[in-house]
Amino acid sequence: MDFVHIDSFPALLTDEGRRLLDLLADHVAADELSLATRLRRDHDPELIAAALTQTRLRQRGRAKFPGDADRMFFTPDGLEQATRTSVAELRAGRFAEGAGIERVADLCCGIGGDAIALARAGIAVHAVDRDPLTCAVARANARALGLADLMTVECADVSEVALDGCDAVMIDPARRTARGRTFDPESYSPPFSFLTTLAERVARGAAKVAPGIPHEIVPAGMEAEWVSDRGDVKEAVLWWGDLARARVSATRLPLGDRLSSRAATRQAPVGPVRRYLYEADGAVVRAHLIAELAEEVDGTLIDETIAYFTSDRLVGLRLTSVYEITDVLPFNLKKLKAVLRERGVGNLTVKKRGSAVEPEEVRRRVKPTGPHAATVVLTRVAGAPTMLITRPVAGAG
């Protein structure tokens, strides 16, 4: 069990603690019991437990903080909720481009993921969190990464902290309650309504929100940006002041492809299934920007409620994957099994939008075998459950 305590954490920052962390850097969980037994000859059991916990967290943190995790410090919640480096760097880049932004207040800073990226962009950061252990970890990370001269950390309630001297503000309100993750913005801590007050106090800023935030509650004048990383939507952020560049936008990492609109989102037209199926990145779907993409290829939706569009034009669109459609079939797994067997399809990818059937269930029931590959899309066409048999178009999207 991973557990980090305010009383035991300082011991990890001592010379002995750091040597122990270096020793444990690449240990495997299966060896922990015998390893801990050997280490007790020379080290306090509480320090060993803290070091083992920190090592497990560092190993998990490598996915979010490549190149840095083995020098950083974490708490279990802090690691889970921290902004991954790629996303934090994207956001820090926009702050760095803002005219005259030299100092940013990072409210609800957590273990410092955003603050680290801002500091590396050359911006001074005043990081604030109300949890003493989290603040201690953020300070330790600033020192470990050589950023202590650019990062100050204050333990305080963000609703009461002074923001004098800050040119912009970043806030990442907690989106968990005692009952778990919350999807009600007013249940954030601080609540969503606090943003209005914050925007009045600091003219430029950004606020992280859940990707499922309703478009209609985004305040006028703010930009809502959805960000995906390698196909997974990671977060949404609201920008205000001259940091806002559009009304809605979608950004896909690692390449930084971006699509935006200054107007209210609109609905793409619906039409018959044509030769090429375009699958928009999840950030585009969340941003309701399908119509803007479809327009670039004269595309039409296959169903008014589904974010797939088709076209007879083949274009390598940004923020999409493209498939050539070979068959359009009513949903029937027996029929699908027969078609795939006839064509010798053993390498089967199953995708879905608007279907209650799980891809694993399809694979179990059709039992694909053979040397060929295909992608089956379970969806709806004009309201009817449909199977599209497709093949990816190499180099498109």
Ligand SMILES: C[S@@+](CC[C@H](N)C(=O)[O-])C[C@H]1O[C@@H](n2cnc3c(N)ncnc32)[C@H](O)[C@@H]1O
Given for the second form:
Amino acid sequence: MDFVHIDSFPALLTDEGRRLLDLLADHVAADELSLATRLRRDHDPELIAAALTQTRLRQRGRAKFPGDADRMFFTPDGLEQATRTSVAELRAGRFAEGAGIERVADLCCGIGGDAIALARAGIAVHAVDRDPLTCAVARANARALGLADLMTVECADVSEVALDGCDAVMIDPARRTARGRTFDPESYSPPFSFLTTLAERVARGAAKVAPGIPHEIVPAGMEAEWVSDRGDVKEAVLWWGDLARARVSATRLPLGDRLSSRAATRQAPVGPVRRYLYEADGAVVRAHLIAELAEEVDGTLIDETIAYFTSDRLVGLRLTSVYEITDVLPFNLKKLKAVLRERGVGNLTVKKRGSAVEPEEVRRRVKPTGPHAATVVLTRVAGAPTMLITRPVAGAG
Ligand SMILES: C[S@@+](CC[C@H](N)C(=O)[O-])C[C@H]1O[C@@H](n2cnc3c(N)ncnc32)[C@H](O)[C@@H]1O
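Given the form predicted on its own, corresponding form predicted together with the named molecule:
After this comes the whole thing, all chains and molecules, with the earlier chain placed first.
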């Protein structure tokens, strides 16, 4: 269990601490014991322990902060809660495009994931967090990345911070309590009601919320944007003032493809299974924008509760993958095994929506062998558990 202590953290920022961190950059866990023994000849054991912990965190941080993690500082919680660079850059880009936005308050800044991206977009950031160690880490990150001129860090409760002089505000409340992750927006720290009053105090801003936020609590006039990165929905963010560009939107990274609607969301019609299966990105599903996409191909849902639609038309749609359906079969793994064997399918992809069966279980039971590829979709069609055997479509944009 990694633990970063506020008393030993400053030593990592000294010349000796930095040299030690450089030395350890690519160490592997298996070597830790012998390394620590060797280093004890020249360094304080507490510093060595702190450097080893920091190195492990940096190595873990590479996934979220590619290119930066090896120069950054983390706490375990700070790393876990930080906004990854790709998503933070997307958000910072919208702030940077806002007319006259030169200074942003980043409330609940954590170790600085969002603040760093804002500063890199050329915006001066006043970052606030109430945890002293987290603030020390955020300051260290600003210096390590050459952004100290653009970033100030204040250790305070955000409810007590004056926001005069800020052109816009960003808030990313903590979404975990002592008992773990919380899904109740009023249990965020600070609570959701603080976010909504913040919008009354500062004319423009953004608040990061959990992707599961109920649509009905999004205040009137705000845009709720769901963001996915490489297929996984990462977060939702509420925009207000002239930073809001729609009522709901979905953005898929890494390319930033976007789908949005100014109106309240609608339910797509349901119909029989047709030739092409369209699978919208999770951000589109969360944003309830399936009907907008289905309309573009005269598509219909296969079930009123499932976010797959089919159409006889083959069109490359934004934020959507498309498959050609070769078979529609009632759910039966024996039958699936027989069909796939007959077709020599060894390269099997299993997808599911609305099915409790685990893809791994299917692969284990079906034991695919052969030179061909197929994707099987476990789902429900008009309420009935169904297997759709599909193949990828060439030329669907
Ligand atoms: C989700 S993290 C922020 C992550 C950050 N956006 C990033 O990308 O690194 C939430 C932070 O809010 C801080 N926090 C929670 N309640 C607070 C409050 N009332 N005042 C100030 N900070 C608070 C926590 O200490 C935690 O660091």
